[in-house]
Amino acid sequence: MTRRWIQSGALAGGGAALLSLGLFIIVSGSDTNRLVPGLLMYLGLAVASGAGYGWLLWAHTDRYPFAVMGVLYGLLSWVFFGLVLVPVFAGLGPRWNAVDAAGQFPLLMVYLLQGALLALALRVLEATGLLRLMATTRDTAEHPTVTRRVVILGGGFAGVTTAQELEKLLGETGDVEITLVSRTNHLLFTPMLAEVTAGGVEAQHISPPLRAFFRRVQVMRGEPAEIRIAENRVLVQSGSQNITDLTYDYLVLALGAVPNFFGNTALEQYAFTFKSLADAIHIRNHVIDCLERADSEPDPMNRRTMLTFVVVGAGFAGTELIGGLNDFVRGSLWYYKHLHNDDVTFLLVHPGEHILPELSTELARYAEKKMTDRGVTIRGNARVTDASLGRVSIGDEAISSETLIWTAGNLPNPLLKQIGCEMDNRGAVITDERLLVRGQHNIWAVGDCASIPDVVTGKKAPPTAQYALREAKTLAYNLCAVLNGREPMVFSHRSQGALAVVGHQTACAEVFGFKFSGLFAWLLWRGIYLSKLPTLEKKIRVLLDWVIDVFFPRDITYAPLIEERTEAAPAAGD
């Protein structure tokens, strides 16, 4: 199949180059030798780049639109070939300055037309099924019947990355079937979740659909209802009545974590959680509703109750959330003529000495000062003990508030307790250094639901996205090794650092031992996480959201929920 795409891309690239160049020469009346030095070199480069384009579309045909890839092909070809390679071979040197680049503008039109024709040709082949038809007979003959099945439970960072890497490592091996079970049909990019609540980015832009990641992995939306390890079976519930029975040879547990209220039923009933896309939208809607009602509320005490927002937990999630919400609410007050800055209270409650315990004390103090200057009240060495309608108790003190958001703790998915595997005191499944569940021969675990020894630090790997990604890559390698009769490797990872946004254009960062703060750290945060955001389409959409945010105020439209919010339901993901 790969060979067909490459051959078709090379053929289409050469044809598109001839056609686009011919059309341009006819329209412009330009001299061929003057337009492109070395026609044979130009055609050779077009064929080679077309073959590469065909391979890229084969690898990502379900991920990136053909039209987008065509435009990118044209732009990159113009920069690499038109401004650098061809002028260098012609003895002119790279054409980097604005005047020379402007002189090559006609060539940009040629490459854009060539990219459009190339994308159109391959799109027609794909749409008509000719490419897949050419490969069907060969694929069927080469790949034997499925004999081994890998089931991955969890559609978060750990589960999705494991499936991606395993698919990549196995290549065209047809006797291995991979099934990914996820509660949602998208991967939530949690580092940007606070920006959804604060209105900085659209919800759909940080949640690419799972099916866009894979060519061979089967995606099943549902939740594991029962795991029978003695029978190598998983019962998956995909609706109120629909139960699917999956058999497996190898099982991967990547079920993530759920909010931990430490047995306090009042907090569980009245607090907002902040784990899913629905949670983020629900909080945003609630905050906007509070602003709307407060604007028409004549009683000052009731108005202050509506505009008092309490966030519990000062880790990355809580700190970034309250920082974003503080900017959003105070920046939106000009819409509400009866509300003033003094009416708004943001309170961050945490049990520690300082916020952001994952960072150094120096950066934590910096973050506290910046947030305090912007109107956030920080209450350290304190705990929220009770909650009711319109009331939050901090120790013995009662505060009037309609908004309590809980980010103070997580615990591994409770479903793990029914498996019968060895667990730690948090309820996480204990694995060995190769990520194999202790006492099992075909069950592996990664992410927040696993207790994994880290040979670098000698401690347990922390439940962070950074470690989950590295664990998933190690697990994919180990599964591939076991499937092919090789020895699995030991998991080890040295933390690359941590970043946290504490408000607009203000952040803290520790990267490879170096400390940054302020605007540079904020730009670093955006650059790093934009590069890690899956799919080119989502990168462009988020980048556009950020550009729009520079010129326009945050949108205060009350948005309907994408999905029903279930406060205590376990989420199959990290």
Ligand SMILES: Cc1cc2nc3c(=O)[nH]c(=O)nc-3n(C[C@H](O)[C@H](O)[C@H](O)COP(=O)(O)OP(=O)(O)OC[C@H]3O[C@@H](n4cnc5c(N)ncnc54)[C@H](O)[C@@H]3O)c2cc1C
Given for the second form:
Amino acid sequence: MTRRWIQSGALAGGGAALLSLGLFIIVSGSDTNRLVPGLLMYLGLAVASGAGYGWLLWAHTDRYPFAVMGVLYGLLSWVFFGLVLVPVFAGLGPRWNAVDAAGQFPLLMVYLLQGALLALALRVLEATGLLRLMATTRDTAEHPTVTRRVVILGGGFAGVTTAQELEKLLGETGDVEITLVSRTNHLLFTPMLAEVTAGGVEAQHISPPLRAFFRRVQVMRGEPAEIRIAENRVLVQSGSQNITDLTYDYLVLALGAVPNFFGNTALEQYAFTFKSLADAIHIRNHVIDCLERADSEPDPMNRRTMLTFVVVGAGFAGTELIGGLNDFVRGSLWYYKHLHNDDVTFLLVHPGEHILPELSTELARYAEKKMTDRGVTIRGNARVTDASLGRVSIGDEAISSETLIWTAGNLPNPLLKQIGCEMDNRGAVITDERLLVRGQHNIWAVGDCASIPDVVTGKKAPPTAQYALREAKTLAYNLCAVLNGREPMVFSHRSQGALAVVGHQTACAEVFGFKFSGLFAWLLWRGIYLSKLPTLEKKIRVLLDWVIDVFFPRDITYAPLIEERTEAAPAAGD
Amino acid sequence: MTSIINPPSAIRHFSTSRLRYALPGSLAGLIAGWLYAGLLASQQMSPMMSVTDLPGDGVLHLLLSAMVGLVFGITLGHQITTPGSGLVWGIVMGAAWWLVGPLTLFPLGQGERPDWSIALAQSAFPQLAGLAIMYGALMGLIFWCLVGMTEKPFSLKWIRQTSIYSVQAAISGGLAGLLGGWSFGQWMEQVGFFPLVAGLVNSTDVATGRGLHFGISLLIGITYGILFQRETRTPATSIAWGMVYGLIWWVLGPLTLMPWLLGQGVQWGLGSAQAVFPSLIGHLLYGVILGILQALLSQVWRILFVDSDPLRRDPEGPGTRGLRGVLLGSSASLVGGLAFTSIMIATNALPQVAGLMGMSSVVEGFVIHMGISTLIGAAYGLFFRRESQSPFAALAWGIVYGMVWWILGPLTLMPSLLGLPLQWSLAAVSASFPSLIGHLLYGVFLALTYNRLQQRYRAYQLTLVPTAYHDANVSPALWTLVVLCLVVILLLQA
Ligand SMILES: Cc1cc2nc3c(=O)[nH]c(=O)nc-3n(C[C@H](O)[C@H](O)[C@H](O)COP(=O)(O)OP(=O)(O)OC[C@H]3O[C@@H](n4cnc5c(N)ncnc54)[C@H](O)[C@@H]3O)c2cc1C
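Provide the structure of the form predicted in complex with the named molecule, given the form predicted alone shown above.
Following is the full complex, with the preceding chain placed first.
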């Protein structure tokens, strides 16, 4: 297209020059012989300036009256050619002064006319469709319109980081289209999810909107309804009716994991999951509701049932959640005059020897002690096997409780099953060490939904945010390499350590082999995760939340839910 | 990308939308021509003025006026939505007619061959002043009134609303006018111009002259505010408006009203224009200051009392864009500065620049020159970042910006800093002509580079900033008027 504009600009420039010069000669009756020597140069410059006009400006003219623009351009050409370039090339040297310029006045008039005619000619060419006829086949061949499309499924750490890095690496390259499909329109910063439940941080503050991350990546809110890898396309459902057909050249799977109840339907029915923002808010509201009901419950047994909270799973999620909830509930008791600290039970049930299996035994033991001191009962080597209304079974033992929170198992997103590529026994897509899905040439996978060989440990890369981020960076590099015909690289990351908050102002840390705990670890946790939280705005909001949390008592307001509506007044006469 | 227009529909669209301006256009042309002829008759000039007169009389003049008005209505009528736009498009039409009529057709009609030489243009200078500033401006304003009256019924509410805004515009315009007048007054003081002004009330007292001068500045400021209240949305664009208004008042003041009131009749001849040339520079500078201040003041007013302009909120966080503008502007200024340097070297102007800092070598001059150009480029990025939406707009604003800095820099600030008198005289301006060329090149290169650099943020911005805000369709007129300024300066110089 640009080429066509340049060509027609040059043509129109030449024509306009001839016409305006001819007009000048006819009108002024100038001696043509005198003009001949400079004629070729004049025409050459006119063609060049016309080409420049077509190249730089014509595409942008529809907003302005074209004749005016032409006149302006004429003035500039006069200054540039008539006053600067030509005198210098003619060996006249720099003689820019008013008198010389005045001598060029007729030329100024010619240039103004020429500019106006140039713009007019281009407009006529365009309006009559001649411009289109001038397009050659070469013109289209030069600008391949085939854009390559990268579709990323999943807007979690892995997906977002891939898109972000890819955008950075590709820079201005125009012919790659990136689309990110996600169920939610925000990125959930999971490490702070426990704080939302405990009320220290507002829900929106840990979930920056996806659209804020990107310039060229297109964000699409929706769920893949069907992934047809044979046809290289994904059907995305957004809303109840709307299906969008996305074709891709490269597909990235970053759909994360979903809670896994190992097929136990009773658990699935009665347990809370803890994976999303809605989960966090649901749990929080439920806990506040328990406190409210217990406060007016006369029967001490029932009251205890309401105030018994069972968390299953002692990974980061479960441990941080129970630590935070424990502080929240015990810290809020003074609002409830009928409740006593002894009425409250927090039970952490896990199948292993120690909590926090990602940390060393030593630190895990420290964490256990801290938590026990604060009133959390820890039940190791145990499994929750059944649940019903107001009752939780741990092995043979039955416990009265209205709150069961499940963080014990995660499975890769079941959506992956329909794709039909190779998976491990958990259902994760198996990739090679370059993150390419085994047996595929254009499908890549990262994050919790992928089973990725860790070349450092020789095992599989663990399903943590830390790894997801690094994998995503490698993947972005690899995609960019493949797009540009280079070799992709091998994923390799050495864990930098782990950090876990176990309760108010206490944490355990294992960083680069150093183990420590207490306030410093807690500050470190806050510092590191705050720095990792995306967008400055959210950082500031969370920081403010933390400051407010230091100076004010616990907030026991229900978090608003979408389903909740203010009830209208009953109709008159009722 | 292709915007191939389907000819039949384009023509149909053209005919329905534009032909309805034919009648008001011709009518406005006729009335303006009649008033203009009246003015000339009172000066004992024939309607076409004596210099290169067409044989004929008032009837032919009126006929031609109506025809110009007709063309005006059809081609530009749809652009006119405010008195300000009427005024500037009218002047553009007047200037165009000057090229076609007095410079081409009239001589032909008299059997002469117009050679478009500077001599011819100079001899037609009175027509330029008369046709562009008087006839054209009048026609534009009258056209606006006519169209406004037929399209907008005047209701009580409308009048109340308009008068509230006008009072505000008058207040900020008046304040801006006073400040601009103060800076112009510096020069008048320097060359002893005040007694001349005092002559208007038959006095030679400096204080009277100064009082009158401030009175006039106030008046110009107030009318500026009222006429252009809708146009002066940003200080950047308002610069051009102010400059144009300065030009108008230069013709209206020292060339027309003042000699008339002093009993000398209008003085549109080249000689008298050359005699008051310094005050042209003064008027332009006054206009620049007036424009900036008026826009700033009304912006403050708008934010405080009308609306806080939520559309302009920076989605990336306050200040991000401004900062980016500054960065990109100063980077772009490297290109502009180097383009300018070529001319500075050619005219050996670098040592003089070094003199600003009390130094004298070429290298020092170059460093200082690049430093200044970076600052000016940063200012461009800051203030013109919203105007630089297309290469074309960039180009035009580059010319405007270059010209403003020519007036501000070598003519005004530099001599002041060096402790010299202001360089506004004909001779001094003539001497700094290369610098004008340099400034224009600087502006154009700066603006085009800036536009290029800004491209990568553009797609992003276009979705956020409503680009086609009101003044978009008037800016071409402004640019043309700046060209007119340049031509006038050139004519007077030779
Ligand atoms: C409470 C909690 C605390 C954690 N704390 C830590 C920690 O402190 N440190 C650490 O390293 N790791 C932590 N993790 C683990 C970490 O969150 C995960 O390893 C990481 O989020 C994996 O990233 P991902 O992109 O693979 O998956 P996810 O972040 O889960 O993202 C999956 C994305 O896919 C989208 N999606 C899912 N299904 C569909 C669908 N059908 N259609 C469309 N979109 C869909 C989701 O909306 C989501 O955006 C924690 C996890 C939880 C739950």
